[in-house]
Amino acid sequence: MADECDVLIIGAGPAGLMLGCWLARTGVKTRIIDRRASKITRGHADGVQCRTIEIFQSFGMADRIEKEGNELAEVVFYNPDQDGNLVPTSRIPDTEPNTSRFRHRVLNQGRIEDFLIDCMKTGGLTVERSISPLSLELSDSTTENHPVTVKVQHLIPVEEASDPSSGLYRSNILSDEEFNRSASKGGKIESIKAKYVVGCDGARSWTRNQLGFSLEGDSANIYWGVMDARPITDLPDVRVKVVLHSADSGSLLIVPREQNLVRFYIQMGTLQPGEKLDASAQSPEKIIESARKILAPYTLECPEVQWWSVYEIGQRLCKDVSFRNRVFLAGDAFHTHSPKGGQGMNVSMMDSYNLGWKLAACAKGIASPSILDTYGGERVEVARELIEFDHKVSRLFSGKPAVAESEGVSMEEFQALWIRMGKWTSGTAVKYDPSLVMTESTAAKTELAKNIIVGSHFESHMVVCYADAHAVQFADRLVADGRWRLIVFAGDLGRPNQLQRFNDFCSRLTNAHDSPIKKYTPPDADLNSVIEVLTLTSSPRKALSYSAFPELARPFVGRFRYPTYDQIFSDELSYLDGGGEAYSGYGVDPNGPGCVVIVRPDQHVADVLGFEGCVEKSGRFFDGFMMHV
């Protein structure tokens, strides 16, 4: 008989171990696939965005790469002069200031997989290695409960020695037959039965294939090396990221690591159309030489190469992400670019972050299978954008320069450029567009919070917690657990009339038949096991006390009814971390009427309401895809 899951995943890099965390963190029972038979420990991806950090703050872990990862916290470009003599031109920050509370860091995707793997294992969800798909198969009926099949073989690994420093099996170089080539032996076949798959299984996806789907896009047909090496060199700028642009020898980009490495990007050269570059002759050595005739007169030497690869520049995009709503493509499944520009793991991730909570719901009969309609529609809208950003970059990065009377690519365009998209290659700047789970941004909703943007992630200020006194960022209360949130600005409660407003509001949200709350908490579970109300004060915590705010505000939840003290804020001052200006940076007003926001379970508003109105048009909104459990 075959085994029976909620949700395969396929495939355990970051994308895949992201959506695991989702689901092992939501009790959903999945399984996590992977044909290889050991994960990655060197190399490959490493910048870790801004947001990406916010994310995985929501699972608990983001000290665990503020420890271990280097901060980026400069840009220095290098340009040749009138007389093409290399020379330092400007320098900016890495990252806009106030972006985030985190800052841009870089470490070896072999420890970010780390990370992950650790999250999924709280939850019990452990990979599967040496696993291989043979066959997808979707069943026509509407009524079975896991119509996707997918017949598996269990692969006995065998020993082949390898170089551990060279990333050239993973490469976009490779032909299929040189890739699909594994030194392992067929074992087993069992049949997977599951509700939902979602391929992970990158740019040369087997799941895709199945669905029939496609990359579309083209190479620029140039070539590039990288490599993670420990440098002795007499450029002075090596512990700060680097862009750099010679005279006639190609570009380079440079990026300070985590243990005194540094990761060289090396433009190596152009092809020919349909021209393809034969792995064997790639090595090392000539990585190297070609970053030397770069940084001339600059020196290098690289006793010490942990990690090295050589890719072919090129942008595609699989416009189709799923099919029939039961298997799903996430990654570079569906999307595949140049790294310079550091979003391939980010965006991969956010994929998985944004699909994970909507599976969750479904699996969980929760939510309708419609709201799975809005992941495409999401995220294919910002792998285009990502693919048009770094279309634009890539192309610019590997031009000649302009020098003197010569045509060439401006520097000051590529830097405009690089400055201009600074925010976004932070991760900060994605904004949804209006679906099932998403309403329309509008004049009034900006005049209630003029800082908050409906569509974009809810941003983080420092307040008090009302019951301990302790400073808190208040987005870490927007823990990744699946659940919504109501987020109450309630202004002033030292005021009485505001006062009655709050809790007459807070009277609304509990009982009336068509609160979202009274309508989709189920009978015996806690009030705030599926919609979560946090609420923040203009006023200080002494003008109310803690036990006077409704039960809504603070409720009593599990077996003994514990009482809760980790939802109610104040905008005040803290003893020793300062605050005191969230009103004013979510552009609320701390004197008027108080405002709530939605806020759905991966951080993104999805609202903003005022107190008149708000019961039902909140109602009215979770009526569109919730479902009574």
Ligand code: FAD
Second form
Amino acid sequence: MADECDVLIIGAGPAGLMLGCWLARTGVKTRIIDRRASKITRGHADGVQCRTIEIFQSFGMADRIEKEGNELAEVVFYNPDQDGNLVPTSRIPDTEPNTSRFRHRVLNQGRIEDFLIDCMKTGGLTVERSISPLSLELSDSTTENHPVTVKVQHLIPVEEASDPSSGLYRSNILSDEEFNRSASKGGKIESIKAKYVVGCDGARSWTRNQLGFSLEGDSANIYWGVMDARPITDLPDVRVKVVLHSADSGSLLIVPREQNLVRFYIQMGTLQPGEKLDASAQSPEKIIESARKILAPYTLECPEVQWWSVYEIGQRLCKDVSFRNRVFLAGDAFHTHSPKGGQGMNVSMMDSYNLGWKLAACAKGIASPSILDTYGGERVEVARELIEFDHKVSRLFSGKPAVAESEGVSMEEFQALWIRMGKWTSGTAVKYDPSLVMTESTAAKTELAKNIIVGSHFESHMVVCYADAHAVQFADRLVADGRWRLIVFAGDLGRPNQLQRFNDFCSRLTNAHDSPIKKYTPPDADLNSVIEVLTLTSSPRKALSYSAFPELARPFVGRFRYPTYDQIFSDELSYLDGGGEAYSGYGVDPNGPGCVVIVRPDQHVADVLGFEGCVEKSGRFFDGFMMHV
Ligand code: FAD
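Form predicted on its own done, so how does the form predicted in complex with this ligand look?
Once more the chain from above appears, this time first in line as the rest of the complex follows.
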């Protein structure tokens, strides 16, 4: 008898684990399998973007990255001067001011995966290791509840794929055959039937191959080495990020890591078209030797190398990411690029952050499967931008700099690109286009909230919780639990007129037959269980007593009808932690008519509406995809 689940995730890297977090949190019956016997502990990705930390915060675990990750404060560019000597030419902040409430950090991928695994566990989901898929079939039946069947084999590990200090087995210079050789031998075979299957199985994705999809793109015929070490060097800037072009010996990127480790990316050589790099000829000594040449006259000793690898630069994209809205690809399974931009792990997790709430809603029958079309529409575009960025940066990074009158890459052009892309590389610039779950941006919406951009994520400002006077980051209330939010900028409730408007609006949202809350909240469920209303007043707490707010703003929940205390906030100065600038930060007039912002479960702003007509308009928006349970 085949085991049944709602979602089967193949691959427990960052993309698979992030998806697992969503599904575990939302109570979706899920299995997550990985062919490796153990997770990685060293090396691989290490850059964690601001937006990724915001997402971790939505699962309540940003503090773990903040505590263990090293904050990157500065980037220094080293270039050859007129005589070819390496000199620092400029310094910029690594995270642009006001990008996010979090800052760019670095921490090894293994720890990031640990946090995700712990988060999944709180929802009862664990990774099943040493399991490899053998076949995938999708039934043509439209009535079958679990139409995808994946036959899997439990593996008996023969030995670990390689020495943990070598990342060659994950590098793109090894073929599939070489990669598979030592992995394991087969054991028990099992069939799993699922409503949905997601291939998060990395750059060599088995799932992608089953679907007959392919990665398209090119390779630059340039190879780089990467290593983690505690270096001994007279380069004075080894504890900040260094972007270095030497006159003749290639380029290098230095990223200071946690526990005084340093990640080096080192340009090593070029290949002839069609030439394959000999993996067996690579070694940490060779990488260090290349680094020394580039850094000279600065010295470099690395008595211990914790992890190293060699990879060939290339950018590839698979334009198809779903098959009949039943089988999906996420992460490196549909986009690969060079690691230096520090993007892959972040973008991979964001793919599944985008997919997770949609799959959960469909698996539970809350939303129409047509919302799944928006996954590819939204994420392929981001992957395309990532690849374009990586293509440009990689080529400028690997190019010989123009020194004195010589031809080459302009260092000014390279730095300008780096700076221009700062917001994008922080992950905060992603903006989704209009779709079933995203409305169009208009001048009228911008007029209501000048700094809230339809399509972008809802940014954070400090506000004060009405009930307990705590200062809180507003976006911290956008917890990843699958609920939509209506954020009501209520305005100045000290003015009787505005209070009346607000009360009328809440009353319609609670009672009108066309209100999305009325329509899509099951009759016996809590008022905030599908769509949660968060209210932000511009008036101070003393202007109106907490108990004077309508029930919609402070619903009573659970079997015992407990009161809620965390849905109403005011924009005022807190006792100890600042605040009082949220209305101006969001660009909403504190003395104006107010407005309502519809925020998706993944924190992206889907619409901005005035009070008048909001119930009907938001009702029509939700009617486009919500289903009655
Ligand atoms: P993967 O991490 O590749 O995970 C895929 C998982 O699927 C693995 O656990 C694998 O065992 C499993 N799997 C594969 N095939 C099967 C199968 N047939 N059956 C079952 N399981 C399977 N990104 C950043 O964001 N920031 C960085 O600073 C950064 N630096 C990097 C440095 C290096 C040296 C490298 C190599 C990469 C770096 N990246 C970085 C990229 C990042 O590591 C990847 O983009 C990211 O790991 C992709 O996540 P994923 O979950 O899609 O795939």
